[in-house]
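First comes one chain, alone, set out as structure tokens in the form predicted alone.
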Amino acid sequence: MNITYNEKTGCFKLDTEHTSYVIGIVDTERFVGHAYFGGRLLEDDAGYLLRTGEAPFTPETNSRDRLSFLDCFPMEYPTGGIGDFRESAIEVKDEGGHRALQLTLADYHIYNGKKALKGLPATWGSEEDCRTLELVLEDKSLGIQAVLSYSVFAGIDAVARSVRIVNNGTGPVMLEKVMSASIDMDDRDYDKIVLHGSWARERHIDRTPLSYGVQSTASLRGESGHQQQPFMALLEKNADQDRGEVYGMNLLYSGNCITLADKGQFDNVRFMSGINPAGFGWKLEPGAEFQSPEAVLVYSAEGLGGMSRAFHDLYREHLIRGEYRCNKRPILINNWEATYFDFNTEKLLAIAREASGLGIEMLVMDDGWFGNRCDDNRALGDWEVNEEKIKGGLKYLVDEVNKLGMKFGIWFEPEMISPDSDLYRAHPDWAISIPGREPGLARNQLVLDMSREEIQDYVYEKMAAVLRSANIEYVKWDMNRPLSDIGSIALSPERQGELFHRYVLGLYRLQERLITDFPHLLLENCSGGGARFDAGMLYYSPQIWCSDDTDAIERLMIQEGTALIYPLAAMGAHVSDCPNHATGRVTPFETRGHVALAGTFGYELDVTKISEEDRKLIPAQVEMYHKYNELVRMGDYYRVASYRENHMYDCYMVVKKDKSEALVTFVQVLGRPNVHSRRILLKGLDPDKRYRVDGCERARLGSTLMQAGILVENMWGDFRSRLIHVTEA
């Protein structure tokens, strides 16, 4: 990794191990242009790619065509209202109601390490493994500064970007749009990939051609959302898992977001990501600052697989924090699908006794333990243990579970309030709502105004009191509805547009406080399943519940899309009961275990009620988890085949960093009659090492296994699976 500035050429160059990112400064006005992002360059001058030597030239050469220059120059951080008619990265309204801004370079700083972003999640790095560039851009007329921050990391092909807006003027301005990152580049007949979905079918891969105009993926739900992911990739037509150029952009943010590609008149593409400007407005007083979320940019010349592995490495090594960042997570059993609201102390202890004897390491008590919570229509906000249900109290239950050698975890939904709750009856003004309008319900609940510190503090103290009352070592943090009826009594009329973002900042403050005061706590985020599975949440919790759909076959597509960006160790994945509660499908217990292994691994069922045949398989699955977890958690991920594409089978593998070991997961979704074995080409091995494959006596070179492959016999029936362990001979 390195960052340099060549004064002669006016080019900043950021180098990772295999990529370069070049920014050029042109004209006496010092316009900041995006020159290059791609494979590693050995020379430090790529400024010629800015095309300033051809019409319309620069304003100092051709002042009569200034607008033509602004409308085609590849801006590094484009602004609106001055003649660039493409998508802008920032929009500002001044006191006079005007919306014009021009940012040019005023100063720059290069230093080792990386600064934290105030109140926001972000990648982190030390002075030894990270280097940062700050470009200070300014509009002299308004006194507005935009500090563009870029960080690169040792051994990882990624660039982390963010923007800090400073009002050095004499009057307030209204920020109406602040994107975190933008790059301009030539179109090369790209496709685009986004991850779309809905509840129980999140993050499905959608690949389509990039066409003219603006194409975006966005959320206005107050969360990143089941429906869209704050991610987009642009890739060559022939790019696949192993070959071709891919550009990926992922926003580290958990609220309203947008990622877009704007293909313009000269076949250029403006690619950007940030807070969704719809419904956003931030009043920036003189002397005040606004910090954007961080975006991560990845370039891969090794297809989608290369992009995925770069994101995985960055998030494992420079985003996730705490003692569970590199450590094995306990195998848990959650009582939700086992009992729903129908449980008590004895029922939970019965599950724990059976589970502990099978090797399961933690019992998690889900929704229904507090207040008058006998169903999902009441009591959210009343975080007091219901001792009629939890007889003997919470400490008694936890102590009894601990005596079995198991840890104990608990479910909260801290951001929500039920109209039928003691909290709402005492503080109806604490719910987000618009004066004079009856707010809409979802799951019969409203949303607490987390922009207000007094509400954050109240919720925190209620949670902390529960956590201090017993030896609770895990929290599942849920959030089961989007935000609507956006209004806060704590904000003035001109600041109501700040509520969405202030809500997210409040959420981050609350979770930061929780993991600071309880540093040994394992926090798992959840939002009706996977509605807030984003990199922002990974900064606070090392794992996120992937989806409420635990069906193993549905999970193949959900987990494939999730693993396109996020490491396997971040994906909450459990073995659940059959018929599956989301689909009604019946799959073999063994297959459910193999699919859940590509995640945190746990159980979502009543272990006292499943068949004896299935129960007897649990100790072997526990052993499987302990044998392979480090490899799955820390290894390099390779997609071999996609059920989403071929509609017949799925195959993926993880390879240890030193290439001494690999694990292949093969799932035969549909059985076939009268066929021979499938030939599977392995990936990621050392071509010169010899490997032994499960079931094969002869060790073979890695090159043979990758080029000639292995044979996987057809299995009898649908939904069958097999693990194939590959070890260095």
Ligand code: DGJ
Contents of the next structure:
Amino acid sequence: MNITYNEKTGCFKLDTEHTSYVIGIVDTERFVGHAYFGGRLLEDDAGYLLRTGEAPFTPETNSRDRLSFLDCFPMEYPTGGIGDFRESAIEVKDEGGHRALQLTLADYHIYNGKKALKGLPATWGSEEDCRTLELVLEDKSLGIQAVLSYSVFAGIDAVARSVRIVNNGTGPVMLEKVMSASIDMDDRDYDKIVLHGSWARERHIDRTPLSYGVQSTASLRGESGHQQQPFMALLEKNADQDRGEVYGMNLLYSGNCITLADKGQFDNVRFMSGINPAGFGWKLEPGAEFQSPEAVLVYSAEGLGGMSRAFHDLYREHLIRGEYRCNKRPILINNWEATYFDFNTEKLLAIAREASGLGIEMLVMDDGWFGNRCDDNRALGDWEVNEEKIKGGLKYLVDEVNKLGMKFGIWFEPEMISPDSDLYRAHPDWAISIPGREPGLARNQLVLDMSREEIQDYVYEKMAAVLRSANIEYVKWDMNRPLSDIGSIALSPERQGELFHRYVLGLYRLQERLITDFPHLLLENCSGGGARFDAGMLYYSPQIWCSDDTDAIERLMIQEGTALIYPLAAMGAHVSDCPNHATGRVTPFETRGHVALAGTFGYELDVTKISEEDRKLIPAQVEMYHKYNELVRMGDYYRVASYRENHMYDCYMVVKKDKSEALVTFVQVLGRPNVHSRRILLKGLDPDKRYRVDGCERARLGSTLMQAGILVENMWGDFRSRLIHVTEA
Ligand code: DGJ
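I've shown you the form predicted alone. Could you give me the structure of the form predicted together with the ligand?
Below is the entire complex, every chain and molecule, led by the chain shown above.
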């Protein structure tokens, strides 16, 4: 990994192990151009790709008009209002109401390490394993600076970008749009991939051809959302899991976001990501700064699999923090699908007693333990233990669970307030709302104005008091509705557009405080299932609840989409009861275990009520988790086949970094009559090593297993699965 500047050629070059990213400066005007992002270049002059020698020439060396130049020049951080008519990365309204900005290079810095982003999640690195370039761009007329920051990491093919806007002018300006990253590329007849979904159907992969004009994937819900992801990939038509060029862009942000591709008149593509400008406005006073979230860009010449592995490595090694970053997580049992709101100390202890005997390591008490929360109509905000339900109090319950040798975890929904709550009766003005307008309810609740520090602090103290009252080692942080009726009494009229982002900053501040004050806490984020499964939240919690759909077959698609970007160990995945509560489907207990193994692994059922036959399988599943968890958590992920594509079966692998071991998961979704075994080509092995494959007598070369493959026998029935362990002989 390295970053260099060649004064002669005017090129900055960022190298990762297999990729290069080149920024070229137009010597006369100091426009900053995006020259190249792709496979590693050995020469450090790719500035010719800026095409400044082709008509229309740069305005200063030729009297041709500036507009024709700006209309096609590949900008590194494009601005609007001056003649570049494609999507701009930034929009600034000055005091006179005008919207024009021209950014040119004023200065640059290259240094080892990486600065933290104030108040925002970001990748981190040491002076040894990370290097950063800062380009200082300025608009001379307004005195606005845009400091573009780029970091590269040892051994990882990814570039992390962000932007800091500084107002060095004399008057305030309104920032109406600030993208985190933008690149201009030549189109190569790309396809695009986005992840779309809904509640219980999150992150399904959608691949379509990229056409002309702007195509975007975005959220306006105040969270990243069930529906879309802060992610897009552009890839060659023939790119698949293993081959072809892929560009992936992922925003580390948990609020309104947009990622877009704009294919233009010269078959050029502008690809960018950042805070969604819709509903956004930020007043920047003279001397003030605005920090954008970070975006990660990955280029892979090894198809989608190469892209996924780069994201996984970056997030595992340079984003997730805390002691659970590299450590095994306890196998938990959560009572939500077991009891919903209908539980008490006795029921929870009965579940814990049975679970501990089976090897389960932590009991998580979900929604319903506080205030008069007997259903989802009330009590959010009243974070006092309901001692009618939790007889003997929380400490008694936790101590009893601890005596069984189990840890204890608890659920909160800190950002919410029920109209029927003591908190709302005391502070009706704490909810986000617009004066004179009845705010809309979702799941019977309103959203607290987390942009206000006094509300953040109140919520924090309430949570901290509960956490200090007993030995609580895990928190599930839930969020069950999007934001609407956007208004804060703490903001002046011209600052109302700041609320969405200030809300997210408040959320981050609160989670940072929680994990700082309770450093041993395992935090799991959640949002009505997986509505806030994003890289922003991963900075605070090493795992995120993937979806309220725990059906093993639905999970194949949800987990495939999630694993396109996020490491397997980040995906909250549990074995639940059947018929499944979301789909009504009945799948074998064994298959549910195999599918949940690809995530954090846990249980979401009443272990005292399931069939004896299923219960008996739990100790073996627990053993399976302990045997394979390190491999799953730290290994390289390879997708072998996708049920989403073939409608028959699913298959993926994890391979240990040193290639001495691998685990293949094969799920036969639909059984077929009269068929032979299925040939599966393994991936990611060392071609020269010999491996023993579960169920095969003879050890074979990795090259044989990858080229000729293994045979997986047909299983009788639907929804059947097999784990195949591969070890170096
Ligand atoms: C939504 C979550 O995704 C569920 O797991 C559960 O915690 C409920 N909320 C509780 O209200």
